[in-house]
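In structure tokens, the next block holds one chain alone, the form predicted on its own.
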Amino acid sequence: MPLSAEQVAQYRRDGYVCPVPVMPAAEALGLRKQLEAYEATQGGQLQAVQRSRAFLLFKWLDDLIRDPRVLDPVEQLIGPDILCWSTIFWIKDAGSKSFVSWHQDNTYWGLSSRNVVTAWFAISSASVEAGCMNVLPGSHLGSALEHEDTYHEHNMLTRGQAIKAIDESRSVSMPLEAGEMSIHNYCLAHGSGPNLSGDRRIGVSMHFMPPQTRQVVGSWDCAALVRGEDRYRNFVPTPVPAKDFDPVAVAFHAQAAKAMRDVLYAGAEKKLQRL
């Protein structure tokens, strides 16, 4: 469903729009079952390296980053030519202490454009109680806020990166039902609390950018062309998996995941293998 003129205006002004319907809850449940069926084969959860760029591992996730129901609203915000830089699973088990500190992604991703969007898709319900995302409206418009690396035990971010000072009284919660997504500019300050609910909070963030974007921190990077044309060739094209754990895509994923780790840890004093 396309965004309304009011939603587009809200995104430009506030840096986010929520909720955006993508699919029926029953369809999202089908994706959850596929994910959890795989998790069950390896002890009930994803390995750390499998959280990042998993569209190279799971065919259903590669399908999702190309789904018109996801891309049509994204196109309204960044144009008809779209690259998917990455996907990241954000899974908080019931009662988990895991949280995401307040941060701005543009300070760590090494991408040259401010016109990068994150579509955060709820595979299961992401209520306030379950630790949904919170955002600081309008924070995408100014200069980057000062961050520090905390390496907190329960922080889901690679470096525990956190904004040093933020007025949380201005924050807005973005609860989602399964099958809905939110969209926010990656310069927007955002974070989320622990899951105090009785069910897992399962989401996946999909990060889209116009092809003229460049990687200015890492020496090598890749992206999937999901709509339109790439006339700039600033990123190595990712293979399209023919099935889950397609050998060609799995081999590429190893390099792609390492490249993303290198970017996220650029400038860090410590390098913890948490992603």
Ligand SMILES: O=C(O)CCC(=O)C(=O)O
Given for the second form:
Amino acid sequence: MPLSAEQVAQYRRDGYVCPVPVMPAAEALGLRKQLEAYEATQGGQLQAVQRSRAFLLFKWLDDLIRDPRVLDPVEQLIGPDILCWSTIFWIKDAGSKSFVSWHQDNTYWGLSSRNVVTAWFAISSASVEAGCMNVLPGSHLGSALEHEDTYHEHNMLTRGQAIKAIDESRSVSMPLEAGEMSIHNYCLAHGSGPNLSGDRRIGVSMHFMPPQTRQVVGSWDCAALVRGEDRYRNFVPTPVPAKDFDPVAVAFHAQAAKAMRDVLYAGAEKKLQRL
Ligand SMILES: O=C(O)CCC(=O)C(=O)O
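Could I have the structure of this protein in the form predicted together with the ligand, to go alongside the form predicted on its own above?
Let's see the whole complex now, leading with the same chain.
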């Protein structure tokens, strides 16, 4: 469903729009079952490296980054030519202390554009109790806020990077039902708390950018062309998996995940490999 003019205006002004319906909850449950069936084959959890750029591993996730129900609203915000830079799984088990500190993604992804959007899709319900994302409206418009690396044991971010001073009294929660997504500008300050609910909070973020964007930190980077045309070729095109764990895409994933990890850890003093 297209975003309304009010939603587009809200995105420009506040930096986010939520909720955006994508698919019926029953269809999202089907994705959850596929993910959990895979997790069961390897002892219940994705490996850290499988959290990022897993659209190269799971066919259903490659389908999701190309799904018109995701891309139509994204196109309204960043135009008709769309690259997907990455996806990241954000899974908090029931009762888990895992949290995401307040941060701005533009401060450590090495991307040149301010016009990068995150579509965060709820595979299971992400209620306030379950630790949905919170955002600071309007914080995408100013200059980057100062961050510090905390490496807190329950922080899901690579370096536990956290904005030093944040006025949480102005924060807004973005609860989602399974099958809905939120969209936010990657310059927007955001974070999330622990999962106090009785079910897993399973989300996947998809990061979309216009092809003019450049990688200015890493020496090599890649992206999937998911709509339109790439006339700039700043990113190596990723292979499209024909099935789950397609050998060509799996081999590419190893390089793609390492490149992303190198960018996320660039400049960090300690190297705790969480992705
Ligand atoms: O899932 C979360 O709670 C945080 C996700 C996040 O930081 C992001 O999608 O950029």
